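First, one chain by itself in structure tokens, the form predicted on its own.
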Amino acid sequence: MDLSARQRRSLTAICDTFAPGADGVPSASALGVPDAIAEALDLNPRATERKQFGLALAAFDSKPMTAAGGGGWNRFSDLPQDKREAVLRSYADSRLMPKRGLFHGLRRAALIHYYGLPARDGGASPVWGAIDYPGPLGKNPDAPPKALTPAEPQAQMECDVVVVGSGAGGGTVAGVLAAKGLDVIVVEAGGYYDDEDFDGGELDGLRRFYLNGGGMATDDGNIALAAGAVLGGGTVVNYTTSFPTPDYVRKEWATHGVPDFDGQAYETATQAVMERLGVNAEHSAANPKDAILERGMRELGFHVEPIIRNVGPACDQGIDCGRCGFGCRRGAKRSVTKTWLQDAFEAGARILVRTKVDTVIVEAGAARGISCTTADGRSVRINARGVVSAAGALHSPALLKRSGLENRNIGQHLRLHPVTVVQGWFDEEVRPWEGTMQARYSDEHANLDGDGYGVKYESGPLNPSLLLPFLPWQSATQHFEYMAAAKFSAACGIIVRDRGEGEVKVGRDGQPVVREQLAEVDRGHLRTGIEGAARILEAAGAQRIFGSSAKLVEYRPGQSGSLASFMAESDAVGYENGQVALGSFHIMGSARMGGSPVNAACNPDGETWEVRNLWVCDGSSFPTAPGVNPMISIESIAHMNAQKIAARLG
């Protein structure tokens, strides 16, 4: 994105306020952060959002805007550091949700680039050395060559079934259908990356492997959204946590008019998925960050268990494992690229990459194929007897709406499993960016209301890019101090099984727009989770405990403050969007299955109510939130419904 002189001056001042540098550590502008942000903006496909960001930058440095933020009748860029910090804090503390969203968006952009960029010469950043972070690992020289060979898109192509998207749902459907002898084409908007491409670099990984370069958020900017955007989808970059759908969730889903969820068909599908992915508990060693959580949970008498994972013997559960969110360079992660897509490819399926699907072709009430556009602008039409939309819970409803479907449930019933984090500092060195991504969990508060809704506690890595969205920023000095102490930190993640619903709208440009505000019941559960996480960390021996509120809220057990004061201060800040940092790694439910078109976008077989031979097989098909990491549930639904698709078309 080309910035005007005014926009560049504003962005530079903002970035240098968040990260001014000192004592030999460069400032954000000296490291090239403003230029990197301008470049990253081009990864956002929505021209309207890029324009809005530019307008916000231009306005931010105006005298009226500075005055509104308490900086007097001055330009923001002319203020001294302490005054600029005060203006930014006024946005974080605002009662207006859009102002809070602007603060969080600017903070994420500035700091993720500041801690993610290498030095100007491409070498190790001096910022990494200052916080004792090793930076990227480098590529694995022993990585095998890629096992799949994408096909060259042609102007006209023919097949039995075309699958839109190649993640947990699309990859599984393709593998099952190709094994049954159907001619399958898989169409993926992202690129194909494998072991030889992964080096553990965070910023580069976000840009190449995640939707919108890792910069996706709800329309108010307050909930960060993470979704894979490569061949294999989220299974390439997820944390390998492999929970099957809980029985009580299956029973709940069955009451939505899909009896198979509580029957043998779904059980058989889940068993097949678990076996194909090699899910096991033998690679869940408790590294320091997980050992800390387990220690605290056991001290409190909380439920705690190892997390089962879809990895093979090559998983080192050490330094490599901590970078698994940017691809496994050891090839240990059994993603769909390594399993179902490999099966499909060996059975003759064709795979197209860097090809975006524009619409489903509908004739006489039935899906007859898709129209696509390649990365270099060529048009492609794929004629097929059936279409499977597996583009994820953001892009599947957008595709259905672009294709003329009008069912009122398309885009509704969105669930996000909102996540926040409580952190603790320990006397011991934790180095939370190393070791198994997630090895321990607790369901102590998973059933807060007696109906299976509550929170799950999980560990998680604290690579800078994952730590920064949840780390409070009160001043540049405070924030850098906390980053420098990250090697002594452990985090307890709180995952809310949300009862409330958001929605996916479609902009005039055809792109998805996400709207979500936490329901009151979910905010209550979030609060319970924050208190529970603090108790776990205190019981484990944390010397300082702090949450992810917009203001710095913390206490030092036995020294200053208490759990009660911590919760009182957290309550004072609040739990609405932007008052506490929230993210979503699980985006689900926006084209759900059900027994009636009145309350569902798809029928019990996953086929849309309006168009025959058009199925949805991804996380958007969930009737409600599952309360667990969704990969196994997505693949189980896809496997089950693929049998029905094969029966229809075979």
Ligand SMILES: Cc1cc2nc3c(=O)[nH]c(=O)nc-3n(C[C@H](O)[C@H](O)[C@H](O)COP(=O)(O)OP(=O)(O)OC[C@H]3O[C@@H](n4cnc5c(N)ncnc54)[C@H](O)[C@@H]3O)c2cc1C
Second form
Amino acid sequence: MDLSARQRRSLTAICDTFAPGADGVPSASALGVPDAIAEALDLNPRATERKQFGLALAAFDSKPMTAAGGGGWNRFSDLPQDKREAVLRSYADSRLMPKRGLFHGLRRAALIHYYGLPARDGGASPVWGAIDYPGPLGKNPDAPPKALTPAEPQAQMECDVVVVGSGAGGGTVAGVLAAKGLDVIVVEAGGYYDDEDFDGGELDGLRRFYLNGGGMATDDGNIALAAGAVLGGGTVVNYTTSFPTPDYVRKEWATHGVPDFDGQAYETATQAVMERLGVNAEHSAANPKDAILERGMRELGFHVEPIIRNVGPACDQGIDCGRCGFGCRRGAKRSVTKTWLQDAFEAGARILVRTKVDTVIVEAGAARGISCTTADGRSVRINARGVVSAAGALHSPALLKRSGLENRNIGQHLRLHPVTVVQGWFDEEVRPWEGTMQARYSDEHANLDGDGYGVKYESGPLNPSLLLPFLPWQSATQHFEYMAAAKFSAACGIIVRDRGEGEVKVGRDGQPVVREQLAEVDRGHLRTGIEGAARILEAAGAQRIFGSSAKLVEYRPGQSGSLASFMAESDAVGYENGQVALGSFHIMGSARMGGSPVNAACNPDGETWEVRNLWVCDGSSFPTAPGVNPMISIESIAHMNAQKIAARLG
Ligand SMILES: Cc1cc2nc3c(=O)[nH]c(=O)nc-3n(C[C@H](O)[C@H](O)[C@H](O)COP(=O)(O)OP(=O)(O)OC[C@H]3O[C@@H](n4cnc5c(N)ncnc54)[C@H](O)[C@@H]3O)c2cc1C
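Having seen the form predicted on its own, could you now give me the structure of the form predicted together with this ligand?
The next block holds the full complex; its first chain is the one shown before.
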């Protein structure tokens, strides 16, 4: 995005306030952060959002805005560092949600680029040296060549079933249907990347493999939304935690008018998925960050268990594993690219990449194919007897609405499993960016109300790009000090099984727009999780414990403050959007299955109530949040519904 002189001055001042550099460490602008952000803005497909951001930037440096932020009648860029920091803090503390959202958006953008960019000459960033982070690992010289060959899009194509999106849902459907002899075409908007392309680089990884270059968020900017956008979708970048759907969730889902969830069909599907993904318990070595969590959980007498994972013997559970969120360069992750899409390809399915589906073609109430556009602007029409929308829980509802479907449940009932983090500093070196991505979990507080709703505790691969969105920024000095101590920190992630619902609306441009406000009950559970996580870290021996509140809230067990003061201060900041940093890695429920068109977008077979031979098979299909990491559930639903699709189109 081209910035005006005023916007550039504003962005430069903001970036340098977040990261002014010192003692030989360059400032954000010296590293090229404002230019990199301007470039990254182009990865947002929404012109209106780019324009709004541009307007906000231009206004930010105006005298009235600076005065409103407590900086007097001055331009923000003319203020000294301490005054600029105070203005930024006024945004973080604001009672107005959009101001908090702007703060979080700017903070994420400035700091993820600051800690992610290489040096200007392309070499190692001096910032990595200053925090003792090794930077990208580099490519694997022994990586095998790619196993799949994408097909060349033609102006007109024909098949039995066209699958839109190739992630957990789409990949599975394609594999099952092609193995049953149906002629399948998979259309994926993202590119095809495999072992030979992965180098553990964060910024480049976000840009190439994540939706909107990793910059997707709710429309108020307060909840960062992470989703994969490559061949294989989220399964290429996810953390390989492989929980099947819990029985109590299956029973709850069955009450939504889909009895199969509690029956043999779903059981068989889950078994097939677990087997094809090679889910096993042999790759859950507790690295330092997970050993710390386990220590704390055991000390408290909490439930704790190893996490089962879909990886093969090549998983090193070490340095490489920690970077797997940017693709596994050892080929150990059993993503759908390595499994179901491989099956589909071997059975003759054609796979189109870098091709976006615009609409489903509907004639006489039935799906007849799709129209799509290649990255170089060519139009493609694919005629088919059936269409499966598996574009993920943001883009599937958008596709259905763009195609004229009107069921009011499309885009409703969105669940996000909102995540926040509590961190602790330890005497021992943890290097939380190394080792098994997630090796231990606890369900100690998974059932807070007696009906299976609560929080799950898990760790995560804390590379700077994952750490930064949750690390409080009170001042540049404080923040840099905390980044420099990151190698001594372990984090306890809190995943809320959300009862409240968000919404995916569709802009005039056809793009998804996400609205989500945490329901009161979910905020209560989040609070319980924050307290539980602090207790775990304290029991594990943390020297200093801090949360992800918009203000720095912390205590030093036995030295200053206490769990009680920590919770009182967290409560004072609050748990509304933006008062605590939130992210989502699990986007679900926005075109759900159910027994009636009154409360569901799709019928118990996953077919839309409105259009025959149009199915949805992805995270959108969930009747409610599962409370566990969703990949296995998504693939199980896709596997189960694929049997029904095959029976229809056989
Ligand atoms: C960083 C991260 C870590 C995670 N860790 C775990 C974990 O450890 N365990 C777990 O169970 N889950 C995990 N998840 C969640 C899990 O990976 C996702 O829930 C799952 O991949 C979603 O599957 P899906 O089929 O709904 O969509 P996706 O896998 O997101 O696939 C949708 C695909 O559709 C494509 N698409 C979108 N629009 C179009 C269009 N118009 N035309 C063509 N293609 C389109 C997208 O590019 C994308 O590739 C993680 C997710 C992330 C982002």
